[in-house]
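Shown next as structure tokens: one chain only, the form predicted on its own.
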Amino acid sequence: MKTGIIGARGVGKSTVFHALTGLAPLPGQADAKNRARFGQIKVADPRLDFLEATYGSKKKVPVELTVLDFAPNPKEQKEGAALDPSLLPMIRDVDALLMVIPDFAGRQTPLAPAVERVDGELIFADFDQAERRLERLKKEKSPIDFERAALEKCLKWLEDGRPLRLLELTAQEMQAFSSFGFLSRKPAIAVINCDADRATAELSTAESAGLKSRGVDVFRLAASFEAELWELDSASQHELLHEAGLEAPARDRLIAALYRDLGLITFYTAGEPEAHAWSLRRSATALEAAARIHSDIARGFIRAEVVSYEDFAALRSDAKVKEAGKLRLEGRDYVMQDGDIIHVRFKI
């Protein structure tokens, strides 16, 4: 999973990056080739911890979230502008967007209008891209009628100021646009950067309705408070979080929100050499899960041996799982479920 942090200048994007990853933000400005900084968040997963302990695995590999922070470029992003236009090509390959909105005492930004302004920049970029592609299609000797119709559908939608994440597309249309990287189609979360005493505040009904109408989820984050947690040991972190009324650090809560918005599940491969967690889109098949592990495994797929995490946790060994009849043999079209533990038989 890869997500990019975007927003106006001075809203605390780099502090949010530090709060989520524990890494210091990029100092000052940077040249065009080094504007992005990558931070990795390992997903806390009690199920993976159990598998590692039960199998005595020598190695544990959790799912990781990559967060991108970008150095400012005042020449491109003027004061008050919703986005730096020079960043748009850099965020085309991310899976989701984090729109940072400030909400501090004395500096409260109306949430829905702020999100609408950022969305507006994404919509404009998508409209320009779709329009240019449509013009090229019209000049081709054998234009692809389906793609042309799909682009015209998108342009009409964008023209009304609506993000593509709200537009229902057929599987064929989604396949046609898979290489476009449309920005307003990406799942988006409004990250409200606030004071610690407002980290658990509820949105008003009007604010919730405004965000829902744009297909945007919301996530509150006291970035400065969360950044300080990285300097503390685990016990002190838990104590401060408890005092703030928070169940977990922001990074863990954000991952849960991203899993929901991206429609993801986690499946596992486990044994003595390694316990490994894998993210996978909901409704994906066993063959797609095999491809996540390795392309050769998918190419030579024979069958999948599958047990649910709940059944394995109750029985605690492969032998007892087989004895109880809980190990299932599934074909390539089996729809994976969250928590499935899988072993793929294959032959190349």
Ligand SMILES: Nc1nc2c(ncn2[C@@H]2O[C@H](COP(=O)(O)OP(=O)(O)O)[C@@H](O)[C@H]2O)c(=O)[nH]1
Contents of the next structure:
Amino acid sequence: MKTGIIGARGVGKSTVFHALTGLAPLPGQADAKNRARFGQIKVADPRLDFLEATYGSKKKVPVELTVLDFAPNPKEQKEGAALDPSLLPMIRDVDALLMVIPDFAGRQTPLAPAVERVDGELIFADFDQAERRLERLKKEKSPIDFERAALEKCLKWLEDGRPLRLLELTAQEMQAFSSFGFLSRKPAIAVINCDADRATAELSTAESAGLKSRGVDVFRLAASFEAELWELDSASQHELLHEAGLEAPARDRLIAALYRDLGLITFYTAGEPEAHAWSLRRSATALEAAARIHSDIARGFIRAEVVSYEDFAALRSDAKVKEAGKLRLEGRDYVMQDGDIIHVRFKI
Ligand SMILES: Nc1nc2c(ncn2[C@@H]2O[C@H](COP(=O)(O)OP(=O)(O)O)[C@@H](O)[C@H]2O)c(=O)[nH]1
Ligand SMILES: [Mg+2]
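What about the form predicted in complex with the named molecule, after the form predicted on its own?
Starting with the chain above, the whole complex follows.
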């Protein structure tokens, strides 16, 4: 899972990155080669902790989220713009976008128009890309085929200023565009960068309706405040979060939002060597889960032994799970459920 932070200069992108990852902004300019800074968030997961403890696993591997703080080139990114065109290939590669909207003292911005402006840039970049692709196909005199028709459908939609995330695409159309990395099709979260005293403020009905109609989720984050928390021990962090009315740090709350927006579930593989959590698209099959673990395991897939987390947590051992008849043998088309613990039998 990879997410990139976008927004105009000075809206607090690097501060948001710091708040989420604990990595403080680097002094000095990024050079041409290092156009983004990567940070990892290990997903806190009590179920994984339980599996590790119960199996006495030597190693624990949580789901990881990679966050990218891009280093825009001021010569490329126009004043007030949210995107640096020279960064587009990198931005097209992420799974979800975080649009930072400043709402801290001195930088308050009305939310809906600010999101609309950023969305407009995504739409523009997609239009440009689709148009160029279409022109190339026309020049190559390729017949009016499936891809051309699909591109025209997208262009018409984008022309009206609508993001592709609101356009219904068939599986075949999605397949045709899978390598395009259309920006306005990516799940997007508006990150409202606010002061600590507004960390739990509610959106007005009009505001949330406006965002909903664009298919943009919203997430409030007191970036400066949460960035500073990294300096403290965990008890003090907890206390200050609590005082601000927050139950968990931004990174944990963001993961929940991303899981929702990307339509993900978590499944596990667990044993004495390691307890491992994996993210997976909702409604994916056992075979796809096997492919997440290793392509060889998917290729040689025979059967999956599956137990739900709840059943395992109640019985606490493989032997008892088997005894109670809670271990299921599932085939490759079994639809994985959140919390499934899986052992794939395979042969290569
Ligand atoms: N008071 C306050 N200042 C902030 C906040 N977020 C960012 N800033 C300040 O805004 C300026 C730009 O922030 P930065 O994260 O570098 O913005 P970027 O250009 O989008 O990466 C810095 O001086 C930050 O200290 C915030 O939540 N509250
Ligand atoms: Mg920055």
